[in-house]
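Quick heads-up: it's one chain on its own, the form predicted alone, in structure tokens.
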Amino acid sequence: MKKIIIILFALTLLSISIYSQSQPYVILISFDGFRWDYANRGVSPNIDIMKKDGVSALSLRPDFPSKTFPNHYAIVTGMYPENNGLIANSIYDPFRNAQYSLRDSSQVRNGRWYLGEAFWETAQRNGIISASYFWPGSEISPKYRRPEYYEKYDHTRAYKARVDGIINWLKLPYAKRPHFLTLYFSATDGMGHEFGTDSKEVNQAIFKEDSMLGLLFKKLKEINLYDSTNVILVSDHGMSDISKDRTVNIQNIIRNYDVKYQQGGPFMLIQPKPNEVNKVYQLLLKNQNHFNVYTKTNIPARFHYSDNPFIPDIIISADLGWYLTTDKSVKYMAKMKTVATHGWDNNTLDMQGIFFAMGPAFKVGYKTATINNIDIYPLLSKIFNISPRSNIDGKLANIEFILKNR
């Protein structure tokens, strides 16, 4: 009896290396804040080798609002932000009267605000191991919606230490190695933040990420995994410049009404009091300038940005360049250092993302139009050979054309 136990545990083992080698290797890359251009200043060449030996899109769609958490989590979810959870980067539940903040990890690591499944949850349900060196999203509770194995963000962390992370964990032995693997980096978007668009540190960011992703290759290739393993490099958004001559105070607007104010910017969330929401909105209707009102039910659906319960009855989107203030944000802003952001309409160019692969899943020297970032999340699944949740808003069908063999 104990040899034949001995016998099926020696099995169960061989297995669960065969399923694990056969499974396909995939690393998620986040260059944050990497405009759709930025690519063609003849300063990133380990991005030019995804050109010319795999896929080349002309851009990545993000959605509204362009940034950072919603888009993030929409690229691993499917889903849109107002279906996802993460309407924005800072979220207010009037019903419970709770904060969400990407500057408060208690309420990141809380599931409640996350309401799609990322892919590492899908991954895992399918057999698959993940791991996450850094995504917003993959270190939330209870344990079972993260990755097997992940980090806790640390924005100070050494870029050489995350590749050295993925690294190490595609060093382990077949039965607990990962195959689906996330990777972020921000000093694109920080140095945009902080210097503007056209800005020589922004050029060294650009150079800095793609050092890192010419890294990753080299130490792929000293594991043996660089022919097998499918690299995917996106980003959450775009980038463009702001001035201080370029603003609206929209409190000045409805400064006789008691509404509630939420982000700012290239965009602005209102609620007023629920018998005064008309009056508000045609008196911003009236005196829109740089900007376009809508209230939840009338903007278009292209921004699908109406139902949540989350989202304010009246939503702003500045033009392009344009900032959107109150009293208190105007003071901010004289002594703001920021030179360019994003947050604006998704579908303007400035704020479009970037979409390279390269692996044995893909075609080669492929160029083709802008792809939508909630189309990435079937495409993983098509790649895994695993079905995707059946409520997602992305299409396999707008993106499977990329694959070999289609």
The other form holds:
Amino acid sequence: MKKIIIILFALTLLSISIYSQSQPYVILISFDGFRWDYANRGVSPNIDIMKKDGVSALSLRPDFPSKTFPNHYAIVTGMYPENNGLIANSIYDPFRNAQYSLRDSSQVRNGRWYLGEAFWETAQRNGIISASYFWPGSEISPKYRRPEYYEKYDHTRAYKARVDGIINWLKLPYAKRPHFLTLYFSATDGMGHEFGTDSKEVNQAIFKEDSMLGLLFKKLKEINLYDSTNVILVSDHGMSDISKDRTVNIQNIIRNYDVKYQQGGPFMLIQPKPNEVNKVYQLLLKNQNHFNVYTKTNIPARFHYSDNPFIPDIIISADLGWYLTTDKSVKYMAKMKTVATHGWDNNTLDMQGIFFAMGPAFKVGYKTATINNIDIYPLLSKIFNISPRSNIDGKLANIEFILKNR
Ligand code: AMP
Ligand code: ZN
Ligand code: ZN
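Please give the other form, namely the form predicted together with ligand AMP, since only the form predicted alone has been shown so far.
Now the full complex is given, and it begins with the chain already shown.
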């Protein structure tokens, strides 16, 4: 009897170890608004460790518009915003007269706005438990579209508590333990908006976020998971300074037309009456100064910003550093504290984010040029050896050379 128990015990241990070998660990971290060059300021020693021991890309190209929700959701779905549904941080659905905004938690949790499939859902369909300490799209209903473990977004949650949350999930018994986890910090975005890209506050934010990376490494070592965990550090977009002298009031140009304005700042979306689209477009084209105006049908393909019913007929993309206003937002701007922002053409250098990756799946000390954020979803699928959705925009071939043995 004793022998049988010992054999059964040994077999259980063996199956656990085989199973654990078959499921990698990936922690996907975002530092919001961390511009591609912030990691070169000499205030991020833990990113330096990732550079030395892993893969570093020159930059991570965001998608248009270079805003938070469209890009975080593009990273986890592998789809351009036109296909993943989050075409902006706020979206107007003219068919239902409904409004989505990242400040409206009931809409943020409403799965109707979110198309495609986030990686945590793909993972869970394949038996890989996921967890999210914040990520746009992680709180949506129905339940099967969310990670098994998640936290409701709380902007003020202490950064250390977020790292502890990740570690506590990784300490769960093996059968309950997540293998794909996300973690999010926003200090670089917040300080960038408020104090500008060259401020000491941004440097402090870089240092603060980087020290959370250090804390995570330390705690992973304590639970013996440092060597077996893949850490991927990204940002959603960069940041660029604005000025009160670099604004264009679009309403001054098309004052005689009754249009619906959406967004504003680095880009603007305009919906004229159906029979006035061309007139409004021609007028904007004639006055095209410090911005590019497009219609949904002639916007260059590289923007990938037309194939979605919620994108209005006219799209304006301001030159980098220029700010588009209406009468209403001019008044608002006079009072606002923002001195830097993002949302411009995703190919401009200042809008580029970061990509660093370290762990058993990745090459060591390897440098690459710019990576596209939509290619991260197929990369994750490859690391976990599961099939990605077939309708994604990202391509494994664009990114798999950063993996070991490739
Ligand atoms: P923005 O700079 O306007 O593109 O958006 C950045 C802001 O998005 C951050 O300062 C957060 O307040 C907010 N944010 C980030 N992640 C989430 C989330 N998961 N849920 C709600 N708001 C979020
Ligand atoms: Zn952001
Ligand atoms: Zn921002």
